[in-house]
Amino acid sequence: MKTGVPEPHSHTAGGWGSLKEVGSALLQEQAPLKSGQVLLKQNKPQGFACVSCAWAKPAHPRPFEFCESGAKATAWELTGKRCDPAFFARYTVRELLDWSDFALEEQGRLTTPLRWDAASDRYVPVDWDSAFAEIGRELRALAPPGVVFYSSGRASLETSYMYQLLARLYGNNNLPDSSNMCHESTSVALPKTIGVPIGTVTLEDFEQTDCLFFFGQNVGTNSPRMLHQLQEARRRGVPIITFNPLHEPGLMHFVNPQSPLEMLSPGDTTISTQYLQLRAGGDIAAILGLCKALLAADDAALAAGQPRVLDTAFIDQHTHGLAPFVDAVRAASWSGIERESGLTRAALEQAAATYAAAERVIGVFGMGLTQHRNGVENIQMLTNLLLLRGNIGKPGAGICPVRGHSNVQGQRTVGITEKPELAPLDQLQAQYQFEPPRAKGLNTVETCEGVLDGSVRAFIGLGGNFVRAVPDTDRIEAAWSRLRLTVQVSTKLNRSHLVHGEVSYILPCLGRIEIDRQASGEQALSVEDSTGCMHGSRGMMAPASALLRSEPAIVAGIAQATLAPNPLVPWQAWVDDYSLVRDAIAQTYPEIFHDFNQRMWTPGGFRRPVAAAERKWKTPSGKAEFIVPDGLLADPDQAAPEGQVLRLFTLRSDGQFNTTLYNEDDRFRGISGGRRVLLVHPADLRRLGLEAGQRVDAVGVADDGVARRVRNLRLVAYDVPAGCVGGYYPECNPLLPLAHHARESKVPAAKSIAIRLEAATPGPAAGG
């Protein structure tokens, strides 16, 4: 393990390292030889949509339209390893709880439905009909407000539509999903500013842009296919300005592994033309500094009789609330901006000058903005910056939230939401002749609160690893066993199966890349990408087990065993022919999904209407809104990073997708030998009397009476902002208080957690 401070340019995204990683992943997973050929169909028309990130799929794809992360996800799903009944006969659940996340998933694909047997503390095989029958009995015996229907971002549009209908026919809006933990701040912020809950740009905008600004989004590990758009932009001379606490290789240098010339030459593409290493939580201050510099430049231009820096014609016609925003920006001091952002005035003025010189600018962001106490304000500040120069609703410009899981945005589009005002309840009522529940449902944080106080009695998980992904992990795990029923629809074993309720089932499902044969023949599914485009997806490989069922079939099986028959809800017909589900979706959402079956194979996808992209503002004022931030701090309720207190921000490695680990190293950051590490600035190590390589415990400092501790972490000297510490997700989740979440959106504020370091106490081994 490296313990010095790596040079910022010590690693390059793509290149031979990427090809080696793909080959290693295929070998590690013992994937069939055909898996390499299947990669040629990934993200292609008439092929399958990548099971990892949600980045856009071009109408004219490259020969290899997959990245290292996507290839790893494909190898992970098509693994030759099997987690069969013989495995569960060998180990009790208690024994498996001591295994690492990586070791659990490395057992391979689940092959048969399983039920936890209390007498033996083992999962034992069960037939599908018996599983559905008992799940139905349990659900009918419970009060609907205490049952949660969670979904990760994996499920298709068809499955998601059926799932939300199951929950509402059952009697609640308890439909939390993984967006509650990441981009819910986006979905709350953007409707208030520009009137839509999603981004406004498409791939075509990247071809026309003059400048890109990145905030808190690590393209190299979270959406590597975007590097093609960034490389093409740089070749046109487009500047890319990056704000990030870490120097991330994917935002610095890239070698295209699909280009023989690049692979055989020593050069690479410099991605970021200016890299501003701000403090974790310093985003509001940094963006406000950019706005302050723009106002000063506009004042100077006005005084000199030169063209204005602000787009006053756009502002006058299309926006509301500029005056109070300008007053707030002028009132902010440069000293405060520099202190909270960790950046110099000169650096911010340089970035602002680049912004002012460009006519078409795209603002790209990820969870570095959303996962803060003021995560909603972070996004509204970025929107303010774009509005000042009319950079929303014109070609080559706009706001671009980069979503994580491949259909997490699409799930919301077809009704997965705990907020009844966002679901077409009146249409569902008319379409299916029932009275939908109108009370607000539980989001992820509220689900966890319900588990702790006992009001949540059952949890149905459509994919994901909920127990591992949520804040306050230790507290949630301790309370989880009090649940009456837990059901996990999964492809592989994870910790959420082992931390279970009194009655617990694992229902193994087909993966997206597997052929899905139903009564009417082979089926196709659909997903929505980050840019609001819908794509068809067709499985290519034989299923891992003859006993697997598709996600739509599992949802329908639970529904039929639980709900009273409704002749207007043809569960079995939907399972037999998914095109009928798409017809139902089109009836519920005609503006978005008209002619769904005819359009789903459109090259590049068909796009949902995005009013703000056409400068139509669906806000109360009918205009885009400037919104004044409450202050300079993204996390005003957390202890400041001074003295013994440090500010922890969580991060992911290049061998990781959400809670799934493909390996336990992080080659981009030079970390090997396990993930139980903390990245600390050398000056902080000296100041605290610590040394690189030393083991410590990280202790939460929240003043709520709860003891939070992650034991036995190795310190790594690293180029992070002074006072800040990087640590891996989900290993550091026990340090994140459940109550420390974004105001309004309730997204866990995982990018700013106040901790201190103490001498190590006995705990898990490194890498465990």
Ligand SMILES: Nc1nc2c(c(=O)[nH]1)N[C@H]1C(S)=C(S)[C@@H](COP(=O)(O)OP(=O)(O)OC[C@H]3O[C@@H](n4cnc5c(=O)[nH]c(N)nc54)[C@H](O)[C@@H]3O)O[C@H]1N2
The other form holds:
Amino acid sequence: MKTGVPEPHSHTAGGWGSLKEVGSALLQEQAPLKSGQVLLKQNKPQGFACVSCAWAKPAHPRPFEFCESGAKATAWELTGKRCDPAFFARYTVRELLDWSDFALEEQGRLTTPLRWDAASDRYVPVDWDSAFAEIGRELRALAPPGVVFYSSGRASLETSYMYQLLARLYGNNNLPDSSNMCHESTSVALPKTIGVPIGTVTLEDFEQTDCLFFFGQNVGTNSPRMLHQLQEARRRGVPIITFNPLHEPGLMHFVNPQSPLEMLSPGDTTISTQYLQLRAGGDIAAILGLCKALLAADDAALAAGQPRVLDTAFIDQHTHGLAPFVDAVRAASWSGIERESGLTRAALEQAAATYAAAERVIGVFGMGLTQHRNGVENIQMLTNLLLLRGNIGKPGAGICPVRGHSNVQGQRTVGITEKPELAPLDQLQAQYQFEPPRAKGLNTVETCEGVLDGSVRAFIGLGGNFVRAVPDTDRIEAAWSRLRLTVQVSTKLNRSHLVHGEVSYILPCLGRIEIDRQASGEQALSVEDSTGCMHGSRGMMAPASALLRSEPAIVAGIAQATLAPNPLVPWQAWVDDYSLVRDAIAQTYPEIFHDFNQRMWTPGGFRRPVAAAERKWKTPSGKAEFIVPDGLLADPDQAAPEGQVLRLFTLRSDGQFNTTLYNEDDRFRGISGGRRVLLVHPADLRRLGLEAGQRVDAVGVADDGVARRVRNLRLVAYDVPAGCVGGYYPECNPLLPLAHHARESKVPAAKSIAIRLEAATPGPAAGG
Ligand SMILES: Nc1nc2c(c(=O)[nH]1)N[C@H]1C(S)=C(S)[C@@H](COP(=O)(O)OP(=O)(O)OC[C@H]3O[C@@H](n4cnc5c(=O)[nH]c(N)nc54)[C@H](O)[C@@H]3O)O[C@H]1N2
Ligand SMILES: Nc1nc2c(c(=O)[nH]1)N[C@H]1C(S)=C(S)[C@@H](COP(=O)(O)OP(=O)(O)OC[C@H]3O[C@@H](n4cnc5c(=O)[nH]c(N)nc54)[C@H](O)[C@@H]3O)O[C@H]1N2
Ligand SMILES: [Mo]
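Same protein, the form predicted together with this ligand this time rather than the form predicted on its own?
Now the full complex is given, and it begins with the chain already shown.
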């Protein structure tokens, strides 16, 4: 590494460090001894689906089919610690508002339903029946357009189906999802280009691929089980080309902690064969550069009478819109491409040559593409690149969005969506004999707008930590207490419980790893992974408290207390036996879920049909579409970083799962001493007259009359591209303007926030 920047203290993901971390995570949580054994059932046929990420679960799993992140998530859920009524008797809500996110969740699992008591400013225990009764009364008194049913992407297919039905029977499509902050850009981009909202590849494609292009996804931390596929590909000599503003250790090297031989030998696997450290937001320019180099090579081949570089047979038969796209690529200048991407022409030409030499290429991506003003265009550019050589719908090739939450993709599949055109409303109408609402519902950004302008009156949260995860967190928190009703279905205490409405409930639920016993016996649940495969999941551990209810039971409880009875919607029978919910899902979505109960234990999962994977294009033209980008800029409304203005991209560390912090260190990136830091290039520090170690405030520069400031951040000199600054999510979320979101999908543009640095003003300690 250049410029005297500190080296991250480990360049290797996995390895002994991982094993040690798994052990200490279980210890830190004082998890019951059996949790160690339960890990052996993680992501196995007949076992349980990991509660961490959504990566595919193989039909022939390894002895340990879990990773460090997954083991930490398991330990987090199975913790021996309890956040019980005695805890809530000790502290007022006002007092708890000063606690850190880490300290709140560190209290352990919630054990009993709680209602906020205004007189004492405390959460007090309440019985389930009276909780449901009051929530039902409140919901019946409110007008449906003002009530929001949010879900975080963890809840099962069964729960999610019941939840969307609850919202629609109640009278709205207000079903925002964590996906609105995540891969919604994918769900908007891909239908227009290839006619499906999800990725096209499976694990078998990874076995057959001969090249991987990797954009803005931090595999070592966020989907580490995928490292096995990458390592196997590397063993076969498959090149991996990575585009990322940071040299992420997990994308550099990997030691397999499950391979004793490898642990003992110094030879670890190099993951990325070419690493392009592009500027945050430089992806459109970079991919355009790749396409430009490909076109040049194709021109040369044509002139020399050699085989074409473009897959013209595929393009002719399967695509539409090549000509205007080629014009746009030819019109783009190399100087513009170099400036916006931060990469050299030579580096891009080298990557393009690798691409052209491969017959089967997979394009992998994550939040580095989706969380931008041009989030949708970014993904369409990657699709353009793949289409040029027919890399969609053949073995070993395709597009691979790596989803976040373990069932976030599945929630969309069973109807959690604010977009009425994406829900099978006619089918629901016929199946349940009611008039489903047809008006568009609120997504996450629109929910926040409604909270700010007072039109949203009630918020039901099926998991998640909404007020911490959204943009403009300071503004949203300030407006949140004006809500009439807030209900959070949760496993652990978080800030979204403390910033509450006039009537507020915390409803504690079973986690997926816990045994769920109902009238007909022990129940199973199911989830969809990133590759469109559905898996059954069985709880294995005793529940954290006898008072917990399952998520399906809580959704049914709210529904029964709120809605007029409908004999066609048998809430109680569904809770008694979840296989009946699966029958209902199969009836609503026969193409995907026929024989659901029989197929859910298929090793490796059963896959939903993905038309594009068979080169069937469900687009208006019946072909895959090339889409012309709107220019090279990361943000059409915001100049490139210049002068005092820096471009902040927000990050996750290996010590967190979203707003859940397992610890404060970023072990892989070698950053310790707290998360209130900014990673800045040494040249920018010098240029701005600042020094590493110094404290500053980060200040938003959006020109909308709102003051945005995060105080007292410690500067760390780091190998980031000049002009770009790394900072942590959720600590930096007050800097992210609500209106700064992907243009078509409304995913908050958390990877390009314009900020300035100012002298520190008193605020939270830099470590805290
Ligand atoms: N352990 C753990 N696992 C998780 C999560 C977690 O918090 N912890 N969260 C889960 C969830 S909900 C999700 S959505 C996923 C998120 O997983 P990812 O998709 O990996 O998301 P991030 O960690 O936000 O950032 C991804 C990478 O994008 C890079 N990047 C930033 N800006 C740009 C850019 O402009 N261009 C490019 N090419 N790269 C850029 C960053 O350096 C980083 O390496 O992980 C899931 N899994
Ligand atoms: N600046 C910035 N902001 C971001 C992002 C970013 O990269 N940068 N990433 C965005 C992304 S990709 C996402 S997905 C969102 C995440 O937003 P959310 O999904 O809303 O947040 P989480 O932090 O995953 O939610 C954690 C809480 O979920 C609850 N929980 C855990 N397990 C269960 C369970 O089994 N059932 C129930 N009912 N509750 C449970 C616990 O109480 C825990 O406190 O944040 C987004 N916000
Ligand atoms: Mo996510």
